[in-house]
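Coming up is one lone chain in structure tokens, specifically the form predicted on its own.
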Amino acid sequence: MSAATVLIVGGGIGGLATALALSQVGFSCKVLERRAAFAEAGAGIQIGPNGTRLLRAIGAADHLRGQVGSPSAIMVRDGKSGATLSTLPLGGWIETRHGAPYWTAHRADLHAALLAAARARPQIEITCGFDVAHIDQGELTVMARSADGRSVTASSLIGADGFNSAVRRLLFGAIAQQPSGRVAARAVVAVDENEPAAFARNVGVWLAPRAHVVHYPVRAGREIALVVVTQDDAHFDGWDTQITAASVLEQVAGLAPPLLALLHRAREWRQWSLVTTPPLAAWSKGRVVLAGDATGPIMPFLAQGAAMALEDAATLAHAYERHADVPAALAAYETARRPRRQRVATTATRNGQIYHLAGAVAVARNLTLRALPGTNVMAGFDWLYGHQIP
């Protein structure tokens, strides 16, 4: 398939990473983005060594390096007292252990880095304003038609168009979404000249009954990304719904004063519902396959959203390179990725439950965290951060 052209629906992190990975193994890619133009969106994103290793491999790391935060540790704290429960090493420790750094970044900066790398590759063509409304498969080709009647044909199609994937809907019909009982809100604040190192140079995770807060440096340490997750069955469409600062602060009233002081500095908040869906029976149909969030949601409590998209991209490229037959390549990709994504999803969901414990079980959690050396805790995630694409 080395001379084939692949359609990639979605010009986000997963779609651009997939185009970059495929272009490196001899494929031409046509990226079809629904939006008329790319715009800055989202807030912070964490990229573990399993992700930064792949950013380097696809040629995007150098575009991003100057904009990232490089935290030295994850500081796990009791949300109410502020007491430190565990210090989990990042920085040089994790880079030495896994051969790649742990970065924190603004989502827009990560996307800009991938876009810059993609635009520098002659094998990659990006078309904005292409809203896929129909997919038609032939014996050796697949055609995507836009809502305004344009069409493009290639040897295969990858749906990397996010959780509300049009490609998934066209292949398998609508997928029911169920509230997970969690709602998240995000904001970004500028770093103050007197910012404590715990906020400016580390990832912070604050645990409390029915809520937790995460923060970390972005934009080369000039800003701090904030995420507040609370237990709530509300369901909002999209992930950019406005919420007042007062509403966010009301949900975390009673948490430690230093944390509340940081949260009080944020003026603009966006919220979104964390939802679940039934697992898909298959990720592919004929010459079309899903990747990234289009395969289904993973809770963000392991900070692996970007890394999973990058791993999917690299695995797809490996499968396309090794298999001359498109369906065989897509089947090999799914076989490789499904157990991995399921393990990450299960671990992330369990983390979310642990974060919100109350009463005696929260006391037991805190005692356990205090007793375990941080290096031992992080070594338990070698399976995650040390993952290599076959």
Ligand SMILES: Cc1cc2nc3c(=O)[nH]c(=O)nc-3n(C[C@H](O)[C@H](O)[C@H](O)COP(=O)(O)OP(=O)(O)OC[C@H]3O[C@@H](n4cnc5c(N)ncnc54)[C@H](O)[C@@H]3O)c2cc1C
The other form holds:
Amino acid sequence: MSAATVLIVGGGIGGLATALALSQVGFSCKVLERRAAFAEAGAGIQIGPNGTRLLRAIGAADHLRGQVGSPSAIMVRDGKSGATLSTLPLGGWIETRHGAPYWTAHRADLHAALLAAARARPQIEITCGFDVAHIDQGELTVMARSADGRSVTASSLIGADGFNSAVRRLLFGAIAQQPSGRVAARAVVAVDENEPAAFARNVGVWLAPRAHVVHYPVRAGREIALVVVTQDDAHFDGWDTQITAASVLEQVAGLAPPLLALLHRAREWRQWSLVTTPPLAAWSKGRVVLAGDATGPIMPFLAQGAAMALEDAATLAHAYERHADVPAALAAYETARRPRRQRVATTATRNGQIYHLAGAVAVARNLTLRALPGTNVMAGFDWLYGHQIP
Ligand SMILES: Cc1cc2nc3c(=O)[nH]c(=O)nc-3n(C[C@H](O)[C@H](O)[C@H](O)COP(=O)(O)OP(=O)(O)OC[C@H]3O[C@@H](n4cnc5c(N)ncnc54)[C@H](O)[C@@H]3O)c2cc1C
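Complement to the form predicted on its own: the form predicted in complex with the named molecule:
Full complex below, order starting with the chain above.
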């Protein structure tokens, strides 16, 4: 494909990564972001080697390295007794195995790193306050129009506008979101001077009937990100519904005292509903394609949301580089990404079920986890962390 301008709707994790990846193969990118300014919200994001490898490739890793946590292991624990069920190696073990580290980051730091890298590239233009509300396609062009009547034209458009994607709705009509029956609450706490290593230097996953808790270091180890997932059909719009600390603690009453002591330290909690959408028949139409969460949300129980958006970005750039024709490039991208996203989504959903088991099956799960060496468990994820974009 000859050098041309690509419109990218959404200046989140996937949109900025896509702009960076495309700019490296000769394309100019115009990123259109709905929000008036980047005051990035969110809390923790885990980035496995399949994601950090791509952050390096697109030139964002150096902007992020000083801000991340580099956990030594994932410690899987029984949420009630606190007993360790499995220690899954990260740190040097996973970096040696896959040639890239396992990082844990505050979403704001990941976003700031991508933004700094994008702002340093003259081929990338970022416009905030542009809420894409219409898309018109011609034979060789596509035009995005904002809700307030401005327009921008280019040779193709990538909808990286998140799980409530306007681009998806404009292409394929409204899609009903179904509650998954899970709600997540998040917070961050400052690291104590006497913080146990289990909290300061590891990912912790605590399993209990109908709930689980995940924590990991962020902000160069100065803070710990917390996520509490419970079973609930409630629906909240967006990422940022407030919830009181008391309500969160009530939902996890009875879990192990050291974990509760950690959760008690958090003051400000935000919650969001974990939703599912039916699979799309296609990801593209003409010169417009979807990427990242816009293709359909993935449950967070494999910690792969950001890494999947990074993989989409790299795959799009590879397809644009190889195919002169826009629809052919978009088709090649979808062919490469669909099975991979599906496998990750299925594994994440299954993990979520395993995490919340109760009674005899939970006992069997715990026995299995105790019996398996952690290195064997992690070797079973080579397909995930060792993934290479050609
Ligand atoms: C505010 C916020 C907080 C989040 N917090 C967390 C968290 O704590 N933990 C976690 O695991 N994940 C969080 N996520 C989700 C996480 O970033 C994504 O799951 C993942 O990184 C995939 O990225 P994405 O680029 O597909 O979507 P996102 O990172 O969600 O980016 C989508 C972008 O598109 C923009 N947009 C939406 N509609 C339009 C439109 N019509 N026109 C122009 N722009 C538009 C949005 O403002 C946003 O910047 C959060 C996302 C957001 C937006």
